[in-house]
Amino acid sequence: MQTVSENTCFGGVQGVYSHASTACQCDMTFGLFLPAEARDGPVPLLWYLSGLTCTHENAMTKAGAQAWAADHGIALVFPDTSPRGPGVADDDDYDLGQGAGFYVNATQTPWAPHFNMWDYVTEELPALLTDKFAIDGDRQAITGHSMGGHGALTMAMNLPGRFRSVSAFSPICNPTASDWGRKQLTAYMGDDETTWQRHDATVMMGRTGFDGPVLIDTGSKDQFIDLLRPESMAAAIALRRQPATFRLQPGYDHSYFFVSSFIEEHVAFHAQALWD
């Protein structure tokens, strides 16, 4: 692992690090904010998974989450959204290839050698974080935006006991029934739609739900709302009678102005679960 940068931030340290990834077979970069409390011992960890076209930098620099994480004494990790590099497959469309890993393990050509973001985020990076930093691996929570909200919800419901809470901003809720999902799931995982199901938050809500607090925010004026399909998730939550807070925020769109407006509430929501 190499240190790209470290900056003092709200009494803690905002770092950027790179390492050779076994899962993705390329160098990967991530951001990690450690609050001041990490100097004295392991602290809880909140994952932030970013959306299409993003890198580790977008939420790290635009969301304003560090201030609130510092207040609650929790760490924040910002993984990249896909493998990258000259030897990594890509596509001319913004919603496939580099910057669009969709947090799945690819099985199809040409994606399979590198696009293993599920294993990277759920196995390889957690092991590295707890080994190299003052992170309490038993106290984790997860959130994300758009494609990252899809990843956060599906990981939380597929990995019972891993995360104490889950939230999402403008998540892709029902990718198996949306053009923002069917294209990518077919490209990465093939035509067998049974393999897609665990990567659909609406399907997983119906199957397993989540044993913990859930918070989902979507803007009522989100320009991608027809692709996000929040109504599908709301219906699944209601049918399962899942304890959850699901909000359509009036007037907000899909941008980081929306995320930054509600990040304080999301961090506080997770902090309550992480310190309980």
Contents of the next structure:
2 protein chains.
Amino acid sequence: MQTVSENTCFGGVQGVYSHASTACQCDMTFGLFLPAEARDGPVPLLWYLSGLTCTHENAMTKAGAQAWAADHGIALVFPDTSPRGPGVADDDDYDLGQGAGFYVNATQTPWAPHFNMWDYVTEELPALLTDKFAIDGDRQAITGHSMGGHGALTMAMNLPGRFRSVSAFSPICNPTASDWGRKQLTAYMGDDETTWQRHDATVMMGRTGFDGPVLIDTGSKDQFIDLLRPESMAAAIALRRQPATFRLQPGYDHSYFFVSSFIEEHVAFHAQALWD
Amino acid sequence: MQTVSENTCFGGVQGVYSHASTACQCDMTFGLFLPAEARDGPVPLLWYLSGLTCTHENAMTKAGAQAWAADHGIALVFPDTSPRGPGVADDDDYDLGQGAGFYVNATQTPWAPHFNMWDYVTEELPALLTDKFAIDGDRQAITGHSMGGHGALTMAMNLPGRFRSVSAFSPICNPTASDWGRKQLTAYMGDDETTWQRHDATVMMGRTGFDGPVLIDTGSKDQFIDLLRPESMAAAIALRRQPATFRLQPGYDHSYFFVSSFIEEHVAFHAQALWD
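Having seen the form predicted alone, can you show the form predicted together with another copy of the chain?
The complete assembly is shown below, putting the previous chain first.
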């Protein structure tokens, strides 16, 4: 693992690190914010999964999460959104290939064998973090934006006991039921729709729900809202009687101006579960 | 004036606008955050002047100032750092030409007649803002980062009565006394050093000081600190007995991770003066 940069930030350290990934078979880069408390021992960890076209850097510089993570004494990790590099397949569309890993393991050509973001985020990176940094692996929570909200919700529901709380900003809620989502699921995982199901947050809410608190915010003026299908998720939450807060925030769109406006509440929500 | 974008943000609106500038003889773009209170009438305005290589966008997306401006009910304006466009002179160096206007009026070829950032920020843009938006021109304050800290301090001291308070992050404090600063002052204004003096914050502190509160933060690990010369400014403040808070923040560098860590305090500092 190499240190790309370390900047003092809100009394802690905002670092960027790269490492040779086994899961993605390429070098991967991630951001990690450690609060001052990490100097004295392991701290809880909040995952932030980013959306389409993002790298590890977008949320790290635009979401404003470090202020609140520092207040609550929790770490933040910002993984990249896909494998990258000259030897990694790509696509001209913004929603496929590099920057668009969808937090799945690809089984289809040309995306296999590099596009294994599910294994990277759920197995390889957590092991690296708890090995190399003062991170308490027993206290993890997860959030994300758009495609990253999809990743956060599906990982939280597929891995019972891993995360104490889950939240999402403008998540992709029901990709198996939209032409847009079906395009990506087919590209990465092929035509067998049974393999898609665990990567659909609405389906997973219907199947298992989440054993902990859930917070979902979407802007009422989100320009992609027809693709996100929050209505499916809202119905699934209600049908399951899942303890959750589901909000449409008036006037907000899909941008980081929306995320930054509500990040304080999301970090506080997770901090309550992490320090409980 | 054209609206480039408007995003709901912390209950207000983060806008980006462009207009044909008379001062710079080209199109100029700026960011403006208006808090919710601006719907009911004019609000106070805090200027944020950015540093070398920045556009209107950097601070708008990375500093995290909107959260606190919304809390205090004040507007934020983020001007660009130079004229731009294919007809505007440029230089291969990062510290001259486009992105490096230094908040002066250039008299020298090839920078005249476009590089008039002093007139743009002190005359043209304030007139536009109070004309087109719910901005109270009698309640203005100014801050900035690096080259923008230099701009904020020199404008505040050259325009008595204009700004109620001034602050700066990692400002260029004494350009007339460094080879680096002398290069730019010569390029834009020529060899007559008398024209440089009002564009040196340390010189202006010695000459006039500021009739209001001053707050200056610099990181103790700032990688450009030898060029910034904060020691000159600290001495000038002390010699004048200027009411001011001058801080070296332990461990911080020159980045936006530093700015965002202390922006809450700076906005609160200005809000106190603006609402007094």
